[in-house]
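Only one chain is included here, represented as structure tokens and corresponding to the form predicted alone.
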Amino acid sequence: MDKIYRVNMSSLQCSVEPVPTPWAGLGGRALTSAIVAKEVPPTCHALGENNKLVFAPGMLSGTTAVNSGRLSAGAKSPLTGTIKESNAGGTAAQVLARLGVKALIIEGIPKGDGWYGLHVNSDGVTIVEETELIGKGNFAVIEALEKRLGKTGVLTIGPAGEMKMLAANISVRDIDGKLRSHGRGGLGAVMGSKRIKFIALDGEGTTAVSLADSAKFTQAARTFAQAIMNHPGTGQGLPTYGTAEMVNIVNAAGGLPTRNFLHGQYHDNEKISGETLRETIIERGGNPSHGCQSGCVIKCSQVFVDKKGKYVTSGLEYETIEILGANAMIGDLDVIAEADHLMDDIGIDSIETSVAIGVAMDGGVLPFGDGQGVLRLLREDLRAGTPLGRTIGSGAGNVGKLYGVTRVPVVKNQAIPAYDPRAIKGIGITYATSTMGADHTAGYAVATNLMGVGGGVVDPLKKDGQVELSRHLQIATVMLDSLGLCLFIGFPSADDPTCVPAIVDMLNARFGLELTPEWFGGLGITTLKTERAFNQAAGFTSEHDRLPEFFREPLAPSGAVWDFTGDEIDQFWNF
């Protein structure tokens, strides 16, 4: 990956640039955060001309390494005001990597009211005016572009991105012509502010990226794949039940948010469990184990079909199932799947939007459990951009302010996902200290707190070891995000002594380097400090690394409370 593609939407000009030396050893999140930190003024308006949208494949993307097709997108977030990196599966990372594109940087805002598409190929980027697809949902965009251009990589925004809703996603075409998402933080609104409806990636004629030592890479890649398949989480649990396996696990731990985080257990948990999801999919002829990217061997995704066998959604994740199923008390997988489909098509984050719906229910907008009301809200309000739709689409924090709700589960204005931090304290530290607002993927302490991943025991109900656990996981997650690897590679990385050396060997064989595992830690630390420095320059302080005060209230039925002091939380940054 030896070039930077830069697109200036103010002048409608594109350029191809060499990779600056400081960026040569970076990829994925490490690169997007480095570019945003260098080129974006921290105090700029996130939807203004000074913000930039950056895409970067991981350092192993484009190779034959399994589960290496994650793409990072970065910008200043309009939802949180912090730096933001979001990564997604699909086909885009592999195409960009094989085109030799280290990063695609989009800057400026065009004059006038026109909309555009970007066509990316081996020669560079072409900007084209677009009229036909404006106002269309993401599924229609993918279908139309396939007819227009053939099967190509696609990044697209739906109506939510066009309307610059703060929870808008950027969607990515997957290997089946469906969708994956750059979720959280509102990067779809940033793309909408630049009046780009889609980015088409033409990888025709490209092959896997060149390797400095193909024999060494092949051997390391085999060891890496075997470590994934041998781990009980990535080789058995996730392929069998998907991420929804967490419903019963978290419910048993008393940390399943219910009725807008009022309770920690849901009495109808079996209706939305991974076991029930799998049985339903198999019974209807769907696919219970499906990859979000080519080369995926975990296959924690699935294809959910309705009672007539018609496609509804794929990638129905635990967080969406839990937040709508238990937190909004809907408890119906068919309604949840349809809601997920609608959010995919509209291009709105399913975590932020679902939490916002729970807050709205607490504010009297809808009764808890009103699944049909939620579907109407998505179809009629969010898609059309009514005042209520724009309110929900601006996230849980804004819903709470407008409806006078005090139980608003956000950190830095980003919704807390589907784990109550009172009962799973490690993830609470991650929520508090993440540079991007509440984000379970920033340092997934749930795996250690509840599943014993990593070999140690860190009691989820005690404070001991939680800060250190979250710090270690956040540093390690930067490595995964920067290499283009799936988050769940963290499981075998923690438990199988062959996994991390194999990753190091693959990277060395890819580029002809002599890196050690310690290099990864340095990359993680440097990136986290870069992101934090951006946030501090934007006006954030340690006082923003706090959970909402209602988490001091006892959580039923365990009575657990969030009892970390500010000083204890601030110890996270002692590295």
Second form
There are 2 protein chains.
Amino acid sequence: MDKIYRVNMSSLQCSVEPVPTPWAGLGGRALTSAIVAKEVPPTCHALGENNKLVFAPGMLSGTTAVNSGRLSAGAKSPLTGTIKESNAGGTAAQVLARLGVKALIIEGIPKGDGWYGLHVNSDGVTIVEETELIGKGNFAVIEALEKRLGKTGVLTIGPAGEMKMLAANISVRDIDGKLRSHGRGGLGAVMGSKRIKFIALDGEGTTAVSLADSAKFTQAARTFAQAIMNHPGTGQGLPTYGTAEMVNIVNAAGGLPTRNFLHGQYHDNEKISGETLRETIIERGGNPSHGCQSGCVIKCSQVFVDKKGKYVTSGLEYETIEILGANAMIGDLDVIAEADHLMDDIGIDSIETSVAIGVAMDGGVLPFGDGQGVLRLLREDLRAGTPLGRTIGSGAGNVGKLYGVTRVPVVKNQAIPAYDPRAIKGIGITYATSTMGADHTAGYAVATNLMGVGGGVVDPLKKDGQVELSRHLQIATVMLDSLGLCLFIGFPSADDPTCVPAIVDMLNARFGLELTPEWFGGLGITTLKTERAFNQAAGFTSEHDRLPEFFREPLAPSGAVWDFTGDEIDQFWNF
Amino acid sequence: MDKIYRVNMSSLQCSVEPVPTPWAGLGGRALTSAIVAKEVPPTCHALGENNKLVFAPGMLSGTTAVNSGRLSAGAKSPLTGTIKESNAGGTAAQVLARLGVKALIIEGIPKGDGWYGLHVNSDGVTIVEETELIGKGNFAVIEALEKRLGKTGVLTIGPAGEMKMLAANISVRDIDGKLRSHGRGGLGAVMGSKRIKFIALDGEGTTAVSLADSAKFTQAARTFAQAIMNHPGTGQGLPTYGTAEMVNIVNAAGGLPTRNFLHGQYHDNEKISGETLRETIIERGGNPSHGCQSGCVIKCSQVFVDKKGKYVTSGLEYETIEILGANAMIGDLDVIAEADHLMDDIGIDSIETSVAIGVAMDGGVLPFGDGQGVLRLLREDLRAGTPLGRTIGSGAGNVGKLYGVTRVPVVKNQAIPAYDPRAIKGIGITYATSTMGADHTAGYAVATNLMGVGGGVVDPLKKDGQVELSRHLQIATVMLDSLGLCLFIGFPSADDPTCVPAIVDMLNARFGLELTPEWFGGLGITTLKTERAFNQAAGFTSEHDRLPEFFREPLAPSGAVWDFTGDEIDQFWNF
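Target state, the form predicted together with another copy of the chain; input state, the form predicted alone:
Let's see the whole complex now, leading with the same chain.
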């Protein structure tokens, strides 16, 4: 029987609750947003006792469906002040799903200065005081817990989360004992505010989740996997080059943020391209194509090794590569990979932090291109929480405020990732309107603007069709985020007519339902409106659905400007 | 003939313009807010080229009316994101008024890295490159300009303004060659963003402003001065103890913020009281009663000297004394006076900075009560702009964000001054609803809540009548801020029936008008609504008219909580 685990850190008590009817059919983002919207006062302090941290596996997590193991984390974000859902791969979603835990809700704040670990198993949750691992980086936590507890699922925060840095993330143990991250929005600070260093998830004794119609599920799951493998994006591009394939695509489109969003092309793009990344990894004996969760058939991740073949990092994404590589002008994959490793270990969002570094460079804190300076900043300042480290760790918006920088690429105080919205206007609409602050994953219009996904190309430099595109994608993305599916399922979903019906069939076969594809549209719309209502009650208006003023300046070399009016952007919400 | 001086820092050109009809009858805050609302895009970056910095003398400035020499500065605030008016005493308003300058509007931003000084005289404005004074503190600037130019009026920014710190202020030379400040809202950062180090105001060749009816003016001015001197507040309390008279009054009421707003009474209140301040100054041969502008009859300022009789600071206000003394628990007037001097010299708002220090203490940056640590922080970090200095200099809200503190006393990101709104609820309504962010001077309900000003006392601990009180005071305060009158004129205005008619008579006699007292009410209402409309267009909603969540916790020893609902607060705007 599905249940909800609730942990009250004020009273240090745990309970197991039945799933209320309105939440019974939900999972992932649809569920975390429903819970946060119902139980968290929108105007509360995000690091105070009234915020709650909610984890929910996707509706298909725990099944044999490929790429279905993403875990959603939700709360009020201390970075943006909005509602937040951030999802990650790794192993935790599948364990929670097999335990029958629809959601783990953590509320309250303990009185004293102690730290705690949560132990989740089929009996419920146990809160245990923790001392040994406090102050430790994420890799050390995962390693120590493996020794202590065996290969359980782990959610953990690093020093950044302990220090409640606004860009702190929550990391998830992956299948290799490394990690993946709930990166955006500072959810690691929320976990730190509740004084929880880690959550160990013990799936001992559980089996695969039950299926209402096993034969139907197997058939649909096969069709689904085939659709992913047949698509050129998920079957060829991503497995070959990882997300770093975007470096040359976005550079060619003139939308590659360079020198803190001053230019749209980077002269050293080849040094950081997906092609170079792949060659480097192969040459050194790393792994160029690697999955973040069991059952992944895309394998857009990789294992990056140094010149001696020693492990440096995995899950080195386009966004991190681009923002450090071109935007901070450090055209050096070794430095970028090392920085990625450090950010993972410290437990800080690599997108927010990298954009913050670009703003800091613009503010004169260190020179553009100073890769060793960035590594020193991460090692010495971020990890220790020096005033400079806390400044960077509080995100790009705050760095801009502290250093009087006017070119600050944020929406709702969350950093704009590695696509300049002047040259790829569809993603600009997503940045502006997303309920989460600037977030490319909320509605990845780049695929349609630049890669022809979804059939008819929407011209990246023109306004026509962008609002409708972003709206369609944001609604559809809620489906993926709620099912526990990886974002890239959006590619075959858009292009292969067998894909969405197979997803619907899997869900129906899992739960014995008779849902239609239209049901997902409704779920997307409901969830977006729920999230927006939370934000409005927290004080957000349409004036916050705007890009920063500097995007009105022309972007070299195309000369493109961000030319949407407020009224045009606000059409997004006409549904 | 009255005129407007306009300076464009992008083109480095200056012009003299006639006063448009809608602005002809305005001055001070009514005029700066009208200009900012008309000319500044509400969503612009406050440190970008689209913001404008506007100075306007009060409508009575330049006359012989006592206490009429306050200058208003207006802009979009980089600290709050709202419209901002901040006024100061000193000598500048009177020079500008005698020059016939209704407003000085500074717009644009220069291309390069150069710094400039503006020279204002009867011919207009000249922009001159400046190198010698860059990096210098405010006292050195004023001294150097006296040598260079003689005793002109001076507006200047210190290192904080040059570094565009969000709490940077603009200082005004006072009659003793010391300074007063446009303290709140970071207008010094706006001046710094325009790369203007100082503005020298040369009144050479000007005489007193013309009067339409000299005899009537003289008679009214006499009545006005008499009303001020007859009132126990402005005639006795303030001249004797300065604003520090409030220490014991507010402590007795249990609303004296202590240990970052944790308690409402301070055990060492006598160490920092107005009585102790006065005794200390007299004992050491300082001046316990001193005016900030020529023609001041209240003289609530003082000259604080050290044990050897050497000048330390003047204009040492209750708010600074209280926030450093009780809220940061540094019960030592010598340390507080030295800190005040340093903040004046660095050019940073002593309220915002002192509250930020309290939050930093709560965040573990330095211990409560560490006076020497505070002085070191100001001398070494603030002045040099180290990362820690920039953190403190960016205000209490940002310190809270960087150090994960939940007890952060700000409204619209501006620090709440030295009155706890739980125990003095009227001032809480002003904090919540002021168009400027938390600001006690926007509607000083403390006087009615605790001192009986305005007749019938409104119980500080009850909700009854507080919304109406704050509304009445905020409307009336616009009058004072627009006339160039000191805030304390509010005391005789409320209690002496001869005072407001005398003000109206002075204004009518100055300009040949036939205004009524009701006209001022209309001006107050129009100005508040103009300011609010700007804020709404910048994205502010009623959800921003709220006090921080922690004020729902009981305040020791009274146990008072902030218990206004949102709907009750929103009644403020029903006019």
